[in-house]
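Take a look at this single chain in structure tokens; it is the form predicted alone.
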Amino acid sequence: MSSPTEPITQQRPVKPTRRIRTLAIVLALVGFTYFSANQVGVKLSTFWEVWTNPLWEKFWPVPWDWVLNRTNVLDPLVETFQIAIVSSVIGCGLALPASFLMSRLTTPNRPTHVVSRAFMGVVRAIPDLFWAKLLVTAVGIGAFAGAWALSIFSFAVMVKLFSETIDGADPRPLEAAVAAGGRHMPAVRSGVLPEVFPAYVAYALYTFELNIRASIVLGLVGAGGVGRVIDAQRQFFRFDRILGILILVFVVVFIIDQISVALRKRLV
């Protein structure tokens, strides 16, 4: 034991050690990724030889007019934001109940969590764009087959995230409702609800603003939307018309997306 006049050596923190496996595992992980590249022929004089490409002449000027025409690009954008809204309602609403079946703290039993897994994973595993193919076949050319193909994203989208969320919560409000007495979905729905609500809504508005962009890669297979337009120009080779819808819907999906940002700032 030191005497109180000795003076206190402070060692130095020792060096953690490098560890072999993870040094092993960048290494395999930089060796695949260049094995990948080679058979997809990635190659990094691409990235600046595009641009020497002739094609991107025919991007500029941007018809102004045209563009701004609302039987041209308005009335599709237009249609785009309402297969947007009308997809973000139907898919939100359904998942509010099936976020609940689905999460570990308020599925009802065993059995229903399972189910409602197994299910929930066969619709994420199908693609949107897919979706849209086949209501596209089933139903026809048009808003419509759009609307139900966002709809299943929706659904697939909010159901994993908020099943989560609910997840997270406190227990000890539902168990305390169910301890008084309580059936399990009053007690969920008093217990639990409240406080993944404001959660809730974030999450739609959030799903919301994917399906602006969803809605118009899914018009370039025929479900209505500004992504038709975008796909009808692209046959004709009328680049610059493609680049003005471009900047219209990233000025509008830009707005779309501050005033959803400082929603959710409010919410959560």
Partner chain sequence: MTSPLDANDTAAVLDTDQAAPRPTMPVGPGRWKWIIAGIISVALVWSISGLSIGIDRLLGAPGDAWGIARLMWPPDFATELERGVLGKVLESVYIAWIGTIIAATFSLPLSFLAASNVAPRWLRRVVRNLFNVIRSVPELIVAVILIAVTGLGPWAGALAIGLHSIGTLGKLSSEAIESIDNGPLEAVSSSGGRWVSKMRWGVLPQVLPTITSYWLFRFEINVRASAVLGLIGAGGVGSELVSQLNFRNFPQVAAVLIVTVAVVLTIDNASSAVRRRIISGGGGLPGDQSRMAILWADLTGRKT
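Mind giving me the form predicted in complex with its partner chain, seeing as the form predicted alone was just shown?
If you are looking for partners or other molecules, they are not here, because only the chain is given.
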């Protein structure tokens, strides 16, 4: 409560002068958007024309006999999950020691920290399907290339997430362990790992969910899994089959996600 003698204007906060900057930013953004829209060839009419496209009739009815056939879809779908499992285990397993090298808190020395961080930045900057495409060229078409690509990518994602968690860990247990005469790795193991391990498990499950999603589309570049079937049916314009596959895939993915979320809640 203010006393009546105090002038009111004093209490009111001064409005920051932001007009020039705001105007400049808005103009720049609008200009860039307009330019990109030209480059991309935006046709706003698509938004209403797309609904009346005769192609939608090809999506229905879904041939469930074909979709639920073992060799047509179910085997590639199982392959998809196998790719996701293998690459999650490999990626997350390798990420555990690598993250400790990369975190500022637990890195053995500064050069290791800087070099590994830069390297992982580059690995992550290449999108996952670029990796898949490259590895398909390198080791041949099929699930093996897909498993490789997803292992690399989940390793990169996992290291980023987990090493940042380690950065934020409480340094005192580590200092205590070092002060008590522990060497570097044992000190990290008993001073830092217990604190960050629940986060590791949560990230591993999250990475697994990401991998399940990514492994579905891997087949579009020839790296195995159910995406291979989608790609083949797409060439024949069998969108009814594609729709059936998608519905099946997303029911299964939804169930896996629910299990993973429940596990994450319990473990963390």
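Take the two forms, superpose them, and find the largest set of C-alpha atoms that agree within 1.5 Å; that set is the rigid core. Please read all numbers here as calculations on a predicted model, not as lab measurements. Numbering follows the first chain given and starts at 1.
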Item to check | Threshold 2 Å Cα movement between the two forms for Gly31, core superposed | outcome: yes
